[in-house]
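First comes one chain, alone, set out as structure tokens in the form predicted on its own.
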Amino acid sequence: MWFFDGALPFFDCGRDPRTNMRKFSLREFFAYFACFAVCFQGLFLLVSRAHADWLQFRGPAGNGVLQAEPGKPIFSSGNSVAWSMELPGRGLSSPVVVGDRVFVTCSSGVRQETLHVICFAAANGAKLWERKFRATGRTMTHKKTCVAAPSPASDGKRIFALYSSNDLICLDLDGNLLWLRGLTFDYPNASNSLGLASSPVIADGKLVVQIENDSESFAAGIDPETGTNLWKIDRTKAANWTSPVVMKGAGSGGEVVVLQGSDGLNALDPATGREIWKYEGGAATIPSSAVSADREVLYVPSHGLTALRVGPEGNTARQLWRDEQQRPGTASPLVLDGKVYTVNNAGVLSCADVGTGERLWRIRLKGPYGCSPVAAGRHLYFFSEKGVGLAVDVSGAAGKIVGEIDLEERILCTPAISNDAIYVRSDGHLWKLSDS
């Protein structure tokens, strides 16, 4: 076997002299191809691995959608729970799926001041390390909600759970402490006497977080490895739960977070917190804004619900349509396929266009929704605050209930799917549901 010198430099075999290329045995050119498969293999392993993983709040691309093959829904009979495990304590933050495992954070005690992170199997439920802290901010939340409002995040190594009570803690997948932060201590009026709930993401490999509130309002962008500061900016001193969104543009990664809040848009670096372009049209401050599966167009609810297209640059963003009749309730918006969807306080499902806005149908939902909808395949799957959860087949000329399951427990935390499965909690357990 002949290569070209330096194609493979893993071995001295020696060379010909008359054309100075490396000679290899049989022996050898196997052993490569071995060692390559494997690095293969490997590669092939953890793209499925991401490609599964949900990692924060509304999944990997921040919009509530998987990616997947259209099939049955993934509860469609009544004997739909895979295994269902207690929680310690409240909880409105979505679980987290890394891998074959399942990261959830509560909050318990009668001030709520003692923090919990948990790790579940994904397959059986087992409870694989739970760690406990205690708050070092204020914990009043509204009775509705509770500190551990806020949906962790993760980079695929480390978990970074965010509480109301502006606590910030890192860990890694076995439970291990990496860093934690008291905001509180550098930030001392940031609160409300609602609580806080914007989930952190992160973006170009940054952690990013927004706290808004009446009083001292800032977000910032987090070193993940060692917990400091990159940088940080004060936002508009007003109560805000949205949270951020990734999307494309001119940051020095290819890609801006974009922060909502009372006054509308601002597109950030998320490497220095440079504004790079701003929507002031105002916007919701409870459901966040959804982007379409390209990350270029971002749906947002204002005045009703308006799309924004980021310029071919990355530093602009033009609207592109507007619709008053569209404006979603508590429930975020949801982009598939072509559609955006959104459920608005009278449990009323709609389809629009994500081109034009045009409404094509909607229908209505067994509400009310705190939480909001996720997607995989041709369903999208509703939780309503009374327990029910329904999967509806958008696939046809209009949404068609085709799966039904009753939890009985009050939920309030938008779902995760991972692998054929949903992953949902409520205050006192967190379930598996699948049909496979």
Contents of the next structure:
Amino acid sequence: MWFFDGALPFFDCGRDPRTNMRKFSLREFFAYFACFAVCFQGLFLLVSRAHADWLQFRGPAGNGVLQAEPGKPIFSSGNSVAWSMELPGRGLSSPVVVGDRVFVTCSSGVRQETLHVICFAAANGAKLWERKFRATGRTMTHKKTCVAAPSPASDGKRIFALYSSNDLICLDLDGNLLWLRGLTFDYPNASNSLGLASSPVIADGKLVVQIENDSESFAAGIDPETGTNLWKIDRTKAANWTSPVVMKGAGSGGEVVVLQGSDGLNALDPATGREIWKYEGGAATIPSSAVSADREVLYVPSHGLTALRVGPEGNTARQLWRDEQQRPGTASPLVLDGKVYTVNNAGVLSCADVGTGERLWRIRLKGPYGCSPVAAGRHLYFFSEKGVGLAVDVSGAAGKIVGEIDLEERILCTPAISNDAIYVRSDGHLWKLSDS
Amino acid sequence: MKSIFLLFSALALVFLPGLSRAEDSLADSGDSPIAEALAIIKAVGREGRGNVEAGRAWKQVSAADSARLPEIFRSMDDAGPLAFNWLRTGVDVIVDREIAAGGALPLTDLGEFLMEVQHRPDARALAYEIIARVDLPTAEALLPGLLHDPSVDLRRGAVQRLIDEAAKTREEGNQDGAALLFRQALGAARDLDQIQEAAKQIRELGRPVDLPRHFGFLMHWNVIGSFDNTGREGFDAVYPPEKEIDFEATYPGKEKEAGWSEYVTSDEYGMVDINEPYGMLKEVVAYAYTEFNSETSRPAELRLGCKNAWKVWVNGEFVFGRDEYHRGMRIDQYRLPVQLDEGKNTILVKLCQDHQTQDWTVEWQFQLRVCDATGTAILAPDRPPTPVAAPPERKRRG
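Please show me the structure of the same protein in the form predicted in complex with the partner chain, now that we have looked at it in the form predicted on its own.
What follows is the entire complex, opening with the chain shown before.
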């Protein structure tokens, strides 16, 4: 390697008289270094794409989709279980996948006061580490949900785990504690007796949390390095379980974080909390919005389903279409290859054109669904509350079920996809499903 | 090569002294190399204050030898809830590392820490968890001695063991013995599921159970209503009972004059149902008042269950309030630390009902008990006998 060669001086040029090796000028050195950096970055991106981390609730773009080549479904039958591991507690939270590691949160104990963050090896399910914490906020929830309801998020270097108790914990990928917050410790009335579920997101390098309830609602941008507030704004005092989404906009970093609530939407600059645009048409408080692949259109559970396109300056949003018949149930909508998909509370999957909202087809699935669908390639994946997973091929004139697996446990978590595998969890187990 | 060496040397000269100074400042404090690190962690505050410093200190604590575990545990005694999580995670890392390396943990020290009940309950429960992980037979042998432990987590295991033993005794036909064992379990139980199981079994065996007394629910109240809560504005409005308690007075109410009346509940879980005296009203506020005689001046907890918006005052001082409606209710939903005076203490509860009309929004009620931090009932010396199986009474004052 030339830069380790003892004959290479930094501040000279020409040839070394002893070794006759080429000497580099400082300008040449930086030119080579820049080329190397670009190549390395390109290589890294290729590797990243191949690994395709699943960093947060509903995946890399927060829309449930992992961009992948069309191929066979990830699972087809009960033989698709690569491994399963027991979990120490309950959870509705999604797994997140960073590189070759899978991270899962749980809550356990008679009062759900023990909070877990667990790291598994994606290859074989071996538990690499587990960290436990004691809840500092209220742990009461509706019996169907639990304290580990919000999904963790990652920036690829760190795991940010949020719980219904409003404990917010930051660990590095090896389980070293970097910082923690008790958001109910800080803001004593910020809790919901039914439980909170909004998942944090990373937007413009800032961690954004949305804590909304009847008594003390707020959203905050948090410095991922220190865990301190960059900004904090009051939100409408009303229960809300939706998660923020990130899209293009006139925020200082070219992104906005969109907060959904019963009043509608507020698009904020993730760096400052400043409002960039808002939509006052009201919106659902359980299913979250889905953002298009180009991150310019938002499909909002509002009056059925409403499509909003961000304006060219990024500081406005205008309605493209609205269809009151497409009414997402608990599951959030999903956008894939020019189609938008919704599942209603009866378990009916609807497909519509993203440009016009025209409904193209509907099929009945084996619901009910307490979690959101995910997709990769040409397949959508659904897991019902009864534990039945379906792979639906949506490349044809209508959706077609091409894979089915019965995990025989209640599934309420939105799964994660990475490396041709699906990771899904119940209150008792984490599964890796893959036909590869 | 020489140039590279010089460059790195220069960088090292710039940065390393600062790093080593930081490490030294953590290491050179007192007799313990981690004492200052522990102090830094315990200094974390609200809104992330001290996180950066605590992160550095945590690295030092979690890298400590397992022989330092007793010191870390002792340091937990005066740690806040956030600092406790920093410390307990450091303990987890040390224990994991030691177990993975096949090393020995200071189990005797941890066991002695466990047995010293003056230490923090959740820290003692963590010590027990480590003992159980490494030496389960010893942990199980220690269990019966934890039946009346200040840690609810620790006593739960002991109570369950007793419940299981009582059930087995009953199955074997020894009804009297089973009743006694269930009675002992009930006396120690602080978790609702265990209390209900033990009480059910005792009753099936033909013996009475006074659950309101076991919990310390307050059963005798005076109530007044109803005031206006249109638009949920009554939560912040200050109505006369917040200024004075005068049982003879009447005030303008939302639709008619409001006056005080006695209210006694015989509900097993101390439910005070405001709908009973006032009907199924909406967008209204009521108040409930009682007095609690404490034998000593002491810390205590008021534990409230309520699915309506509420505020609580003790001895005229506002304790806490919550503007949430119909999101669920359970026993001990809210734990309110208070300081009781010796003798008479006044307790005022404000209870707001909202506008919702669904059938699951009808309830306008609360339950409140007085206990210590473990959940053990604090009973007033003049506590009246528990009202039994009679419909709630209402008698107009004056």
